[in-house]
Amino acid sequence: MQLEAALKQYYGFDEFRPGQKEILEDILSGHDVLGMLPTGTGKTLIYQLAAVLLKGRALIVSPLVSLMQDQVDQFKQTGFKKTVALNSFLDQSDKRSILKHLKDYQFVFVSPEIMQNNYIRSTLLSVEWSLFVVDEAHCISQWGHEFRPHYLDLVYVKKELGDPVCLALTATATVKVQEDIQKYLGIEKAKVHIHSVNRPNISLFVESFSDLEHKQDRAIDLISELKGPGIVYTNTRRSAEQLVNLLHEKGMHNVSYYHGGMEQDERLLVQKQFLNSQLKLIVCTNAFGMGINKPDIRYVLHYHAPSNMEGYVQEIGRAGRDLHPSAAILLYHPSDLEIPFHFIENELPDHNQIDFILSDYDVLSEQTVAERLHLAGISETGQRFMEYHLNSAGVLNEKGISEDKRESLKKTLKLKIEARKKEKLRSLRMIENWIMTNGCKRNMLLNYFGEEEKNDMEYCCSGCQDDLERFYGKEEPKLLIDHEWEDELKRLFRQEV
């Protein structure tokens, strides 16, 4: 089957989005790929398409944990009904149900850390795949902004399933990032895609404030103003909450926030909210945003500055999947950097809980390295970096360690977390320089990624004199074309081969 009649026949779609088509064509010849396709341009169709012309299996490898679910509800309103996610969130009868007839399934979604598990890992291994998907593969390379210390086993997970074709997907990564892909996941011979973190529909504004109630002023006179639908993100659940409780007061009452602490069940309500149109506007942490296709998002405004430019980008990749004007806007103030740069100073153990942890006191000669870990009041984060290389190290469920390996590993790890919080805070102080250096911000961005500058767009950024005004007004109704709505049943209600 034509890669052009197949897009139809399962999308509608006449013509592949740049990229898609020749990804898809390395695929089915056998090459690993690395992609690098900007926010919203259709990454998932790739795999989707793939593994359905393959006539196989796809293992979908995501960090996504709390937004699998709603990536299962977007797959089978696609047609794909064959899907699941094997995550923290289902019981154990879901889990051991969903082992039982793994083979019914064409597409599953898991978290790295539920890999961890030798059940599932085990029954992982007991069926055959075609693909195997990485999805955000940034978060393998330590520079990367979302670095996850278990997406470093996947290359282990790659060879015990019989090295199927591996695609590795993400939408921003430095050369140095693009390398440790490659280098970390094994597929040094990949077939390479890079494109553009370029979205011309999106324009940029950036905006400074000496007091902080003039910025907050500006943001809800924004809000008010601005076409929809929007995201505002903020840098903590507490601005999210007081903000959306000042825009009720002001007789906004279409719009909630999202963030980390709420429940599941609650997070997902206002995320289908959104999606459904029945709020115009999310107020958010960067918790919220990741795997959400609504197309028709004309803005995203960052309330504070993101700690970031890998971050930013891909927040703002949110609005304007349509490919229609959208503006992207940062109101900023001095104080935003501070909440960031506490978050990189306390995300990851100091020296002196790692001296805890991998102490030889008499009175925790009964405890575990794990327990200890436990114990020393670090965050989820710094849990997660420290199990991965506790039990790389082989001493994560031990009691007694050598003083030697004990000594050799504090420094190592030292030495780790050091290199990781000052490539962090050059990336604070990256975006930093962006916000406040006078000039256009598209080619500063594109500066930043490696990519040639922009200098024919007739709208751009306000660097350029765009203007914000333009993107003023009320959102127009949705029209229905009625002469596709048979082609859009068929695809909707058609069942996988």
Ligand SMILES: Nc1ncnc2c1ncn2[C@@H]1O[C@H](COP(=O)(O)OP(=O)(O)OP(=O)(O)O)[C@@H](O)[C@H]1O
Contents of the next structure:
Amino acid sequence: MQLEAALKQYYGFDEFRPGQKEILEDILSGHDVLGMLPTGTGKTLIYQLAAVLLKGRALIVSPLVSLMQDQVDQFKQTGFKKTVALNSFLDQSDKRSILKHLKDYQFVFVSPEIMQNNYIRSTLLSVEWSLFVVDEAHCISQWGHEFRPHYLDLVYVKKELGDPVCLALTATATVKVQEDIQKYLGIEKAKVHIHSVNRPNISLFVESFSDLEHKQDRAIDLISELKGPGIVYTNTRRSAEQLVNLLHEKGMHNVSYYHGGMEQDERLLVQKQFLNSQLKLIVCTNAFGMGINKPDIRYVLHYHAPSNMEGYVQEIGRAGRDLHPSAAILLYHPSDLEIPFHFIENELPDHNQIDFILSDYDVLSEQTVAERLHLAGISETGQRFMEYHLNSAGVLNEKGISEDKRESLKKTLKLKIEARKKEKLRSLRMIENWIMTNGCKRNMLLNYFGEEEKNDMEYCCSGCQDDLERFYGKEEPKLLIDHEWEDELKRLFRQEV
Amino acid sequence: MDISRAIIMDVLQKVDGSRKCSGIYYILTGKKTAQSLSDSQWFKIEPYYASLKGLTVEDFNSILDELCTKEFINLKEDQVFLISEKGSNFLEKNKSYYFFMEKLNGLKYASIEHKCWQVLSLFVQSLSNALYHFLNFSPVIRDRDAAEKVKILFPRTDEQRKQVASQLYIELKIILKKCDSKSAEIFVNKLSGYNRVGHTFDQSAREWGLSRVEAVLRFRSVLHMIFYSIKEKPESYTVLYTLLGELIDIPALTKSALQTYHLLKQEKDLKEIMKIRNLKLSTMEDHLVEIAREIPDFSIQPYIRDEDKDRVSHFYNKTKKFKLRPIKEAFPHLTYLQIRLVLAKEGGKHAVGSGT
Ligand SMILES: Nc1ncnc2c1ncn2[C@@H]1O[C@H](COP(=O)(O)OP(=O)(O)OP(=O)(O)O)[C@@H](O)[C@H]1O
Ligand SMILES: [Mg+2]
Ligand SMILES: [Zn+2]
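Could you drop in the structure for the form predicted together with the named molecule? We only have the form predicted on its own so far.
Once more the chain from above appears, this time first in line as the rest of the complex follows.
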């Protein structure tokens, strides 16, 4: 009962959601845990409570810097004020001041990359850790959709930290990925809690279009009919902005876009406006939707198809976190896949770039492999990928590597890249297939994750004749004080009239 | 006409053909070169310094092309433009509309306005929520320094909060009354507080049918007006002064130092300059320190060997004390001037004091 009491005390919730309590019990009795719980069901709460009950400190590895900052805000708002994030966005003096006061924090978020830094690593070693949390743990697997090579080093970091209890969490891992997580984190003996990826309160709708204009019209219709708040995902910043402009022209004013190209102050304002229900809808790119944890999102509309099933599941998972009925709608046009296709083709370095990075040193000047890597003009993901592998091969900061070594390295890297590309293209085909195939969308999705079909859903998907119009309606408009500045200033400072 | 075009025309008018458009571009986008800093003063276009932050060269050039085609400006010689009669008539006719820009002072404030806004905005948001006893709000500013500052200055008791709120309300109201209502509206809408998150610039611009640039400028003009007011009469703006006083206390290059600087740039040596300007050695040295501090591109290399410079900055960074004497004792072979120059480059504003 002690756990329920803590739940009530810290959150005011009456009962645990499926999986939470079991995982907590395992952690508290000292077991490592691999937990797969569907999106939005409260994985965060598990490690918050665990740290509190262990009266200890938690190190949380999280892959997206933008997401991390949102998480820190949410922790503080939930009442866990001693929370901080260490990532590459901080400037030197902030980093130093955080590290200096490390022992005053209870929750420390880190990116996997930042722990490559010896200074940071050794400072992390100087305090005690009760819990080592790997969030979005699927990033450790080549077969996961967001492979982050530096996750592979976490096992060493964990060891250095004295092997605190390890909690690996994800919402989207196929069986293969689950095995990889255990293997590469060195937690083969972990207690495993696998729950279905299924989100029964989210109905799935897919509509295909052969004409882009029809799709656009349909999107605008839906947005004006559906009960908000909602999120629309697009696959580029530009199309996010274009869509928003279009909606403004149609007279929908409480709509904004939200993406990585905005100044950070402005982005934060839009996000908080949305959380405060001043906006009915935000249109964003996938990198920035992840941090949004608003309980009452009623629909997620994909204006473009995402590039794999896992990403799709994560993105629609923003909806219905309060467990009320919600809709996920994907509007598909064949051209949707061009951008992800192009992206896959160009994300990792091609043969020329590999040859350049590992070229003959007699001809060129005195550069280390790392310096060349930065000159090669590859994407951020590509750089991370190369950095990791060159570092593991022990050549990252070297010059003048023997020809034999260079040649063999080139060969392995090229093979690795080909394999990774092939895997990503396969994932792209899978989602294309899922979109195009008639039938129960939910069951096909469950099949993909190796789960049994569900045939007892009252409401299910467009394949099972669920009705999108169920989700039409108007939300209560938020009373926005729209008067002269003098009155608003008065209100802000609570001056009597 | 969009405001950026009016700004460019007004600058061309004031510079009157004595600078190439690249130089003007640097001023408008707030590039910190000695030239653009001193030109801004010289041509009395301080308000416009950094007024078009973020404008790309391509966009700048296409605006020039467009203004030429419309005959608002003419090409005088390669890369030099003059305002046409049509252009200056246009500015004259719309003078009152652009009047709010008089309150801008980019030269003085461009480098600190963002920090100041972060502090002010976070303070107002926290105070407003506290006044309504809503403690679990989510801050719109994440900057650690701003958060630290607000935490320190935040009034502790209900009573104090009410007092500070009334006072801050009055201070802001007085200043906003001095601005035009559109700019005041935009400014107040950008504030966040109880039950409302502030507007983005895009949202303000859309609401008022302005370009984003204009919305930004109107907002900044109010902010600069606040800075100016605090500086003029700190005793009337006690809350604002407590919040921002320290941040806006940045001495810009004085007129006298600026003249010295012009001479230095003509490659005159120190002795000559002292003779021309009839300066005492100590004044001359003060100017050098001031210039070193204010003008990032001004190199102190002629006055101290790199090796010595590195050792002094290392020493300083270890102790973080702006006391000259201990440094002088550690490096007896260096002069005070040499040490002060290094400190000016290292630490900016604190290095003003001369002697010990
Ligand atoms: N036992 C509970 N009862 C009610 N609400 C809960 C409970 N546990 C968690 N929640 C709420 O569920 C929401 C989602 O939680 P959280 O962000 O931890 O999801 P998540 O599992 O990490 O999802 P994702 O995979 O999308 O990151 C939060 O708003 C949280 O307050
Ligand atoms: Mg999560
Ligand atoms: Zn179905």
